[in-house]
Each structure stands twice: as structure tokens, then as C-alpha cells.
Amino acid sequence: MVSFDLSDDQRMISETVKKFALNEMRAIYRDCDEKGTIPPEFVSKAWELFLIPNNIPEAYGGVGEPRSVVTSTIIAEELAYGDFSLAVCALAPATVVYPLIEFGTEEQKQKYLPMFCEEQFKAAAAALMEPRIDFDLPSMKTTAALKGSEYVINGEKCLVPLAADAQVILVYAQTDASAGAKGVQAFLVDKGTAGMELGEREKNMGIKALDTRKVTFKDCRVPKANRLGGDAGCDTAKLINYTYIGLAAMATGVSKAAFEYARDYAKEREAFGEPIASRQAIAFMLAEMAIEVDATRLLAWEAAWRLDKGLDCDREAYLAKQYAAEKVLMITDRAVQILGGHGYIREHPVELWLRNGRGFATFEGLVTA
């Protein structure tokens, strides 16, 4: 059965990351959103937590702790509780590192994993989403055709975080259209590879602090050895489950932040001689928000637990992601409503959380657990 008790290590990690979120992320997130930048000092501090190298085997320079998807969801939630844009920035390399740990060939692990164990942060990212309204995995338009000893990649990706600085991008592409989702594989494309073109920074409604870009591939040639997993390939459906769970966890963090802020505001804000939290309409909204925060977390934890146990979790991961995307929008919107006119102005953070929360339905591939 699913256990709701965190281990001592998980509890320590949760407390450490939450402290970092409150002390470091909450101190700068509004300024980052306003200016559209994330300071290098923050990235360095986040890297010093060693969250990603902790899971890299010792043979490649990491700590070698056993990988736990449940622990990753705890980390993702607490970081997103601090700020979603900053959380994605801090954890972006995981979208390359974790697939490498699970499916990479020995040569791929030796080439790439050591760079993520160094003292300095190395940017990396995954390129999954495509700039079209009908995007889904089985009908992916980006293709990778094997020609001799190379794969030739053609297509467009969007919402690729840190693309401008990424040392390597894990690109998802269709290798066999007749196979649908099973034909989609992942390819390691190094920075500066001919045929990979970076677009201008995207202008998004939310995640304004995070640099995301469109990446275009025009006859981009990568060695055959750069296919994740080599000739055996990788289980792309499983990798997508990781991103679903990561999104659900981060949506939980954003939802929790919005709920707690609205709750505290309602307790302090008085109207007609009493706190507005005493009004039934406000109290009922807050109660439902609290219920949905916990429900979203439990869905993410269940899917993560199944992955840790080696069980199929396609259904659980998808439901967690879909539920989280719906509820984070509801919770952040209600936070704005509870604050009334104050919720719409930038003096309070709920409008920022609403803008970020609106995007979770389209953030596939942005994060992983």
C-alpha cells in the first residue's frame, strides 16, 4: 500500500528545500518576474543543494543515492511553492539527467553525467512540446530519420527552458510514424550542433522570469550513438509519466502557496467589523481549496509511488497531471477572488500565481520528477 509517512531522509530534504524556497526564492521571485531574469547567484545557491547530483551514481561523479520519484515530487512541490519559474530553472537539468540515468548507454552516461556533478551549474533542457494546437505524442511532427551513421532531425519545438545556455538538449522526435507514440524516441543534441536554431525568447503570459524559446531543427545531424539508449532506445511513455508527475507536484506547490496566502489574508482582512474568513462564502471557498491541494498531492504521490515500485502508472500519472492542471487554475483564481480588488494588483502575488497556474495545461516536458 501507499505509505503516507515520509522517511527521515525525505523529511529532512523537504524541510531543507522549503526553507530554501522561503528564504531565497520568495525574496526575489517578484523582482525576477518583473525584470524577466533569474540572477546567476540564485542558480548557484540552488545548485549547492545538490538535488540532482545526489541521484547520479558515484561512478560518474555523483553521490549515488538511490533514485526515488516520491522524493523528487516532494522536492518539486516545495521549490514550486517558492516560485514556479525559479523551480523550473533549478531543476531543468533533471530533464536530461534522469532519462540518462534510466535509459542511457554506458558511453552516454560517461560523456554527459559528469558535467552535472561539477561545482558550477550546467544548463540542460528537454524539447518535447511543438508550437501547434493539436500537439500530442502519437502525432509528433518532429522527425528523426536514420541515414547511415547519423540521425537527421527536422521540426520545431517550443517552451524549451534555458535553451540559449543549454549544453545539451534532449529532443523528442518521431522515428516511425506508423508506430505512433512507440515510434517517438529521444536524442541528445549538443550545444552548437549544425542545423539546430534558437528562436527569440518567447513572450509568455506567465513564467516571465524563465527564458523559454522555440528551437528549430533543419537537417540537424546527430551521431547514431546520440539516440538515448542506443539501438535499444528508451521507453518514451515512461519518461512522459515522469514529466506528468513533476507537473502535478509543481502545480501542488503553486496551489498551496495561493491557498495559504488567501487564507491568511482572509483572516486578517476585516469588513463590517469582522474578518472576511468568517463569511460563509469565503470559508467554503477556502475549505475547497485546501481539499484540492491535498487531493492533487496525493494523486502525484500515488503515481510516483507506483513508479518507484516498478508498477505501471500510465493512468495514474496522466490523471494526476490533468487534475492538477485543472485545480491549480481554480485555486489560484479563487485566491484572486478572495483578495478582491487587491488580488488584481501586483502588490500581492496571487495574480502572478494565477498567470503561472494557467499554463500547467500546456507545460508538458518542462519539468520531470
The other form holds:
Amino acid sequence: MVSFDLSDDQRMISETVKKFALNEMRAIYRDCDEKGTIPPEFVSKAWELFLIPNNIPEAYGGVGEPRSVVTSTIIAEELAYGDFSLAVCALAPATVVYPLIEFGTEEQKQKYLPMFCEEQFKAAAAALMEPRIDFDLPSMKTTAALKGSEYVINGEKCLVPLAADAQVILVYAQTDASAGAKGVQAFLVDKGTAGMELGEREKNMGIKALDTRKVTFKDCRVPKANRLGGDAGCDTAKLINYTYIGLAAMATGVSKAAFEYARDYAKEREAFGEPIASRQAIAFMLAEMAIEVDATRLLAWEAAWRLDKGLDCDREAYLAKQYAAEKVLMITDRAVQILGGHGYIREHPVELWLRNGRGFATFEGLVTA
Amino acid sequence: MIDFELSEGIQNTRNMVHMLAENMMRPSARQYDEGEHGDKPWDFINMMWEDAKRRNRARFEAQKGAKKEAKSDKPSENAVMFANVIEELSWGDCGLYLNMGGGLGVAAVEAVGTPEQKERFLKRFTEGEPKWGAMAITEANAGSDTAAITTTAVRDGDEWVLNGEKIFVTSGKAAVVDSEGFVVVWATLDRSAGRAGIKSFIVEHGTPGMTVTKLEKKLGIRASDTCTIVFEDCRIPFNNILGSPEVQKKDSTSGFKGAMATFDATRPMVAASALGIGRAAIDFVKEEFQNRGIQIRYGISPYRMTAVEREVQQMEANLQAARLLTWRACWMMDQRQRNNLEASMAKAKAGLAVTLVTQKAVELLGPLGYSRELLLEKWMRDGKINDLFEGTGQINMLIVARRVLDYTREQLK
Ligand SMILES: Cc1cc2nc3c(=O)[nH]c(=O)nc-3n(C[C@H](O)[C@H](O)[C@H](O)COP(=O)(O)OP(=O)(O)OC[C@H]3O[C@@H](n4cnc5c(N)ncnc54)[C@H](O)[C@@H]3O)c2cc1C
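Switching conditions: you have the form predicted alone, so give me the form predicted together with the partner chain.
Full complex below, order starting with the chain above.
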């Protein structure tokens, strides 16, 4: 039966995370963006929320709360509402942990999951995107070829968050070029594996606080057992759907932040003797922003709900992400517009949200729900 | 718990209505569009009426029962159900759907009528021949600004005397000429009292002094009659006023607000109708593409995507966004939550979405889209009404803006 009610648990976690976003993230995000760093204290505090170990089964040291994609979506939105760079950083390990929980072999789970249940944050990341304008799953150029008991990985990835610190990177690579998207599989590549080279830190328009790298694989050999899911492999399309939903949720969070800021500003700022919000040209922009924040959220929820129900979701997840990417740009741009010249100045957050918001059309695989 | 699955009851009803839309509405949609103001689609109307009578009976009984047990606060799924039925009917044909018996006047009496009024005016919707209940608010010089109406109601003993002219009354002729229905008419008791002076009155078919003077020729929904009704010393019983006859203090607008509140219930339904037309267009475009071997691919690089694929994807996402906003507004209604903001969000989004989606669909299919041999061009003409009536897109944006800014109508005009 149709319902738009959060469960009590979801409401609680959403309030907790929102409080964290406002108190811990909004306090430092501008500084992080300017300096290009994320303080370790922040990472520890975020880790203390237990967002990721919460879903790791007890057998591997986690809390064992069953995974709900809808709940992940709610969390991702609130964190990105605080700050997108910081949110990606805090949730980066999930891009390895969640695929492991769903598709990992017993051996893989035993090897990797316990380290993400420890008190200390352990970095991990997914390497999906490739540095070219026509990147998509069917045209994946990074290859993984089975040679005896090893996979040999070759190719180049970009926008890999926390790559320098990551204990393990989940690398997406083509195993069978003739199979297109279906041939793409994921591989667990440990830190320091020979043949995996980290590039210089990338210089991006947005997400400047976040350390992202190009990662190059030159005859990088990993044991056959490091293929996610072993011989059975994994359902890569499904993993991509999680990432779409995660991005859609985070775009909603960024949009909501920009909308709220612009709304409050428009009520304060006066021109021609009245608050600018009392003019339709401004008020209608705000109305449309409000509608689209809700619309992007509902599309993300619906796709997430489909995954939780085990329903096919390729179309819905992709459309939710595309829609969110389009709307977050519209909304953050309008936020700058509503602040006028002041919106262009780095004393206000809206220019930062516009830079971050612009990225969603490009980003793939950075986060997961 | 967040859930997007329609209950089994709604799914079954929806499937049934879909079949009916396909078999009973689609085949005659063109005929009644071209035959504007001609014969009514009686086969369809009669068939729907049989079912409506049964449903009305059950609903009125349930409402009476609920009042007795003071349980009208109990959540239901009526609105979500209704929205889904309307989406399917509008997928079939919006003009025919608007021509079915009943109407907004019925909804108004149901929402704010006294038990005596309900008995007197609603019983007819459970028996006999098809009937309509129209709603007459708009005047030549008062559209969006409903408070500017000049139709007057003056008390004379135990009667009200109405004078004025109403335009664009949906099913107005059906209500007062073609059937034993009625019109709910907005009129002012005291122009100096502004909004507080505006009340609504029920005028029976056949009341002397009420005349249908004009039938509009329209861009779309031509199967549905839209007319001008003139009231000239039209006398109705005192008890035909909806709500209190008192004009409150000048600064009080509670009566007017009550009237406006029915929009919170009807706007999501207009949105639902928009969804049906939009979906008809998208379904058709995708089918035509499929027949021509064009697949819409999801999850590929924009670099490889065709412009057509991108357009279709945007249409789909846009319409689905509108659908979820509509369901939310309906669900809130079912939960007895105030949905004024969400109803206008849904209406604004869906009205615009159907406009864009149907216009784009016509473009995508070239001469095929433009041809009157097919229904697509008609859906574009029909769809546009959803961005106009029950508050234009702008008026709904205005309501959303006021709500998110927490502004009064004085602060945001
Ligand atoms: C087919 C059809 C059926 C209808 N059925 C009914 C019915 O059954 N009963 C009934 O009472 N009415 C009905 N209407 C009337 C309908 O509700 C009105 O046409 C509508 O509310 C707009 O009013 P208007 O046409 O006078 O436009 P106007 O109010 O003159 O508006 C013109 C333009 O100005 C914009 N505008 C107006 N005010 C503002 C503002 N404050 N801020 C920004 N923009 C503004 C509007 O959005 C619109 O774009 C029907 C209309 C049609 C076409």
C-alpha cells in the first residue's frame, strides 16, 4: 500500500545525520574546500556514527542490521546536505563494503569486512570511471584478463576518491569485450599491489576538499579469488544502480541546501523597499526549486524501494540519477542567481554548491546507496 | 514505511479501468472530439453511470456511518485509488472522462454540505438517469482572482436571489439542461466584505432565472461542454447556501478558506488526469519507436545517446516525478494530513509536465504526430487544460511560493 511515511528508525537516523551535517559538516566545509583537505578528526567523528558497520553482518564484527537501500538513500541525502565532499569521504568505504556484503564470497567477506568494523576509519574506494568523454559501462576499456590463477588488469581510472589511503579499491574492468556491459566485473585490489599506480591528486572544479586520483593499472596482477563473488562474479548492473541512487540522493541533499539558503536569503534581502522574495520572479524560482527538491527525492526513493523489493530497477535508477543531475544544476544555479552578485562571492556557500552540483552529470560510482 | 506498491484493490481496479479505457474510450475519442457540441457519448456515460451509482451509494453510506462513529479521521486509500482511476480514464480519453456524470459540484456538496443538503442533493447520484453537478466560480473579469467575482446573492425572506454571469462552467449544460443536476455557484453577499462575503449556493436544474447562454468552442477536451450561465433574479431556497450565511468580520476569511480547501482535494485529481494523458503520449511514442526498431537505452554515455533517446528519458522522468508528487498529495489526504502545499506542487508539476511531454511527443513523431488520423495531436490539445483550470500553473506556483516562504497574500501578490 502506497505510503510516504518514514519508519521510526528512519526518522531517527535521518535526524541524527542531519544534526551531524549541520553541526559538524557546515562548520568546516568552506575551510575544507579552500584548503583542499578533510581533517582526520572529522573522518573519525563521521565514522563514530557507525553508518557502515551498522549493515555488516555480526559474523564479521558488524551490527547486523539488514540493509535497506531506502534508509541508505535517506542517510546519503542528509550527509550531502551538510557537504558533498565530506559526505563522499565519509561514505567511500561503502562502495566496497556493500558490494562485498551482497556478492562477496565467504573468504572475501572474512578477509575484508572485519577491518570496516574497527573503531578507526579505514579508507576504501571504487574505481569505475575512466578519463574520457564517452565513458559508460558497455564501453569499459579497463580490462581484466584471466591468466592462470590470476587476473591481469590494465587500464586507467579517474575520480577515485581517497585512492591514496584506500586499503582496498574495488576496480571495475571488462572481462569479455564481446559481452558489453555484461562482461564488466569488479576486482578487489589491495593497497600497494604491484602494477597499480596512483596519479597526482586531481584538480576539479568542485569537490575540492576531496582527494581524488587517477589510478593506472599496468599488468596489475590479482589472485583469481579477488574477483568479487569469485567464479560466480557479481551483478554489476545492480551495483551501478546502487551508485545511481546514491548520487541521486546526494544531489537531492545539495539541492535542498541551496534551496533553503536562497529562500532564507530572499526573505532577508531587500531591494526597492521590499524583500526580494515578495517579487514573483524570485518567489517562482523558489517554488520551482522546492518542487524539484521533492521530485528528485521521490524518484530516488522509488528506485531505492524497487531495489529493496528485488524489483528490476535499471531504468528507474538511471532516470532518477539523470533527473537529479539536471535539477541539482538548475537549483544551485538559481540559488546563485537569487543571491545576485553576492552569490558569486566565496563568502556565501552557493557558488560552492553550484560547483559541486555541476559534477553530478559527470560522476559515476563515487558513492553508493 | 515508504512504499510505492499500489494495494491489490487499487491494482485490480486500475486494471479493470484500463481495459475499459482501451475498449470503450479510445475507439470513440476522435469521434466526440470532432463532433464538438453534438450528441453526447451516451453509451459510455450510461455504462459509467451504473458503476458510479453503486460506488456513490457505498461512499455516502460509509460517510454517514463514519460520522456516527466519529471515525472520519481514520486513514483510507480513497484518494490514491481515485487518482489511479482518473489516470487510467484520462489515458483512455480526457474529454470523455470529463463528460462522465457527477462533477466538481458534487465534490463540494460532499465536502461541506449539511446532512440535509447531502440528502437533498446527493441522493440523485445513487439512482436513476445520469446527472451532473457543476461548479461555477469563474466570471469574465474574475478568473485566477476568484475573490473579484461580482455575481450577487441577496436574501429575500426565505430565499436567495442571484444575479450575475458565470463563464467556463465545465458540464454546465449537462448539469442544468441535459440532466436533473445542479450547479454550485459562487456569489458575494457583500462586496465590501471582500473574501468574507463570498459564499457558494446550490442552484437546481430548471430553476427559473438560470439560463445557459453560450457553449465554448475549445482547443481540446471537446467532448466536455464548457458554458456560460446567466442568473437573472434567480430565486433559490434559503437552505441552498453551502456553509454559514453569516458574513464574518472584514478581516476574517474563514468561509472563503473553506471553499478554497476543496481545491486541496481536487487539484491532485487534475494532476492525476494530466498523468494519464502524458502517459498515453509516452506509451504511444515508445510503441512507434519500437515498431521502427528504435530502442531507448538507459545507462549509456550521453556521447553515444541519440537526441531522441534523451528526450524520451526526460519525458519519462518528468512524468514519473509528477506522478510521485501526485500520489504523495493524495496519500496525505488519505492520512487526513493538510496537503495544501503538496496539492499545489503536484498540480503545478503535472500540469506543466503533461504540456511539455505531449508537445514533445508530437514533435518526435513528425507528420505522424501532427496528423488527426492519430490521437497524439489530440492529447497535446487535451493535456494543456490541466495547466489552466483548477488554478493555472502560475497560481499553483504562487501557492507553493507562499507556503515555502511562509508569506501571506499581501506579502506575495
Ligand atoms: C475548459 C475549461 C473549463 C473550465 N471549467 C471551469 C469550471 O468548471 N468552473 C469554473 O469556475 N471555472 C472553470 N474554468 C475557468 C478556469 O479555472 C480559469 O480560466 C482559470 O482559473 C484562469 O482564469 P482566467 O482564464 O480568467 O485567466 P486570468 O486569471 O486572466 O490569467 C491570465 C494569465 O495571468 C496569470 N496570472 C493571473 N494572476 C496571476 C498572479 N497573481 N501571478 C502570476 N500570474 C498570474 C495566469 O496564470 C494566466 O497565465 C474552466 C476553464 C476552461 C478553459
